[in-house]
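One chain comes next, on its own, written as structure tokens: the form predicted on its own.
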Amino acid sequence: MNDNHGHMREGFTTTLGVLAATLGSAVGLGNIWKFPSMTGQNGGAAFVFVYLLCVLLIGLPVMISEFIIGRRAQANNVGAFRKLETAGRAPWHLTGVAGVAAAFLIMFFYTGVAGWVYAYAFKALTGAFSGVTAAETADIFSTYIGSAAGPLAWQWIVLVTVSAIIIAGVTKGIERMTKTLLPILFVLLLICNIRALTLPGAGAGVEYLFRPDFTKVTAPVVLAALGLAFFKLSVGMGTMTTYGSYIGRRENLPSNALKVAFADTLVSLLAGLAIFPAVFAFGFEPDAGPSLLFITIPAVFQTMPLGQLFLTMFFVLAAIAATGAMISLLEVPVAYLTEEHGWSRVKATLLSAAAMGTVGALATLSTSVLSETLVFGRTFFDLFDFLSSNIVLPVGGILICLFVGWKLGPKAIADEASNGGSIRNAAVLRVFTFVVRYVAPVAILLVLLNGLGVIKA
């Protein structure tokens, strides 16, 4: 299929590569380091319970939802809304634009983050972290983001790296890198797990991720499984509307959308046994937070047998869920310009990866030199997370419902997540349908106002 500038447009081949790539999508830091710190931070079991309910309130319907947009326009973020808007004056499509727009505000932070786990990973096979104890790796980490070279530097290697994939387009570049990346994370979280869950005192850990306490489940518990439910799948920023355009018409989009929230768990749950068990065994707290990654992972590792070798796979294996986050973040804007003005994708590709790493320096130099600069009362690396986590991401996610549910209706619904029919569906779409018009967008609502601090529990 052609775009509107003549190019033809690429697509994933097999059901195996829709799979890899939108998981890897799915998969990026947040299951390594987001989804255990705020388990830590919200009781365990019982916040899983919470966040699992929640992917099925809220992460799946949108999930399915951009599916149902990407493919049934055949085109990128902006121009899928632009087509399908079609009757009425309604500019549907500016929910594409700040689709993209968030894809810029997510990476001018998110490469600094994936630039500290690619160098943390070096660190570790360097042995950085040799005999070193919690505090010593808390200094290793305040020293590293107070320095602005090395930092950058990092920063630049990730776009680098994520940029040269993306030249190489969706079928030799996406598809293959995420087919390829994908095991090989999966094979080492699952060594991590095996060494993780073999040291004395790691049932802990497990009773800790898997047994609830229900008495737990408090209202800030519940809004903070809302939003990592939301945010976890990378829905809301067009990057599922831009990989649903390059997937097949013969897909099955409600079962691939399940696939893809079931593995994203499953990683994350891995991700939570590779970390608990240890952290329990060792006498460390579990609640560290966003520290965890950084300051606690290094003193844990580095406390058992073999710890430079496990902490180096855990940090690769990172490194790989960054990456495939990445890839689809990138490919938003690439899409768009590529078709919507017809640049060639390797121009897209390198005037978007400049202009993240450009202003993205801005946030990456937030724990340094500029770590004084405020706006709005907020460093750059805060601003530009807060817009994106905050506004730019609900609103869209709040819009993508409402313009599936309402503007594009059950009939259109039934027909792209049907294949036309051809797979008897019907009883899961009339329940799709009832979701993503009530449920998800006022559990979306509940975050953006959450977010905003217009509600607090």
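Here, rigid core means the biggest group of C-alpha atoms that superpose within 1.5 Å across both forms. This structure is a prediction, so every number in the text was calculated from the model and none was measured. Residue numbers count along the first chain shown, from 1. First, how it differs from the form predicted together with phenylalanine (PHE).
- Taking the rigid core as fixed, one finds a CA shift for residue 260 smaller than 2 Å between these two forms.
- If you fit the rigid core between these two forms, you'll see the Cα of residue 431 move by less than 2 angstroms.
- Once both forms are overlaid on the rigid core, the distance between the two CA positions of residue 195 between these two forms is 2 angstroms or more.
For comparison with the form predicted on its own, please write out the form predicted together with phenylalanine (PHE).
For this one, just the chain is written down, with no partner chains and no other molecules.
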């Protein structure tokens, strides 16, 4: 199939390839870095519980909606809305434009953190952690992010790597990379779990993750959990719309979405089970925030035989997970620029990446020279993070649900999500339609307004 500019449209070639690419987008720093640090900052198990509800009631329906939009339109995130909004006067495609902007906003800080991960893989490999104590791992991290040159250089290395995969294309780049690497990540995470759970004093960490204290759930905490659900599942901005447009006509969209949501959540919980037992065993504080991963994981591996090897493997795999997610983020503007503006894939990739690196430097320097520079009371890093997860993705989520639920409507939903009636899932689709029409948009709006303090319930 050709797009507006006569480019051949590539796509994912197998059912497994679809699962790998979409799961490869979902699994990333969100699981290994954001989920544990936010759980720690928001009080543990009660946050996890609210997060799980958000994934099931909101994240999953939005993901199915994006798949429906993308596959039905066979176009990028802006083109898809344009094609489907036909004759309508409402400018729905602005939802798509906002999604492209969100991809930049996320990449501004994501590439910085991915740079830390790449740097840590390199440090581990070259033995920077051999023989250090648990306390020293904290110093190593604060010294590293307190410097400017290293983190900036690694951010660009990250961008070059991601660009190279994107330029290789959808099938040879995205599909092939994710299919080989995800299973390895899973196995490595299990090894970490075994090590962390057998440390003396590990039980306190497990309890922290699974025994809820609901007094800690406030409106901003619920909004944070919702924002994390959007960020985690890569929804609310058109990543899954873009990937949906690469999904073949015979694939089962709701079932793929369910598998992604389930596997992604499992990876987050496993990451939590690798980190919190160690946090408590070594006497660290669970609310350390973004540094949690970079301090506890080296500390954990120092205590085991072949620690350096495993530590290296862990950060290499975290780097791979981050890369899979970044590929999907960069693909959003690239698909848009090539299809809507006729740019070549190389030009679209390189210019987008350059913009991400340039503005992204502000986020990276937020832990060093710009640590005192605050915009709306936040560092650039925190601002990009807060705006994307807590505002842009939820608002995008509302619009995507409304578009699918009301503009496309039940008939198109039934047709697209059952592959023209060949999958017998009518009951599931009735529930889905009700959720995207009423439940999800209202719930997101209420959480958003409450979390921002606009209303008090």
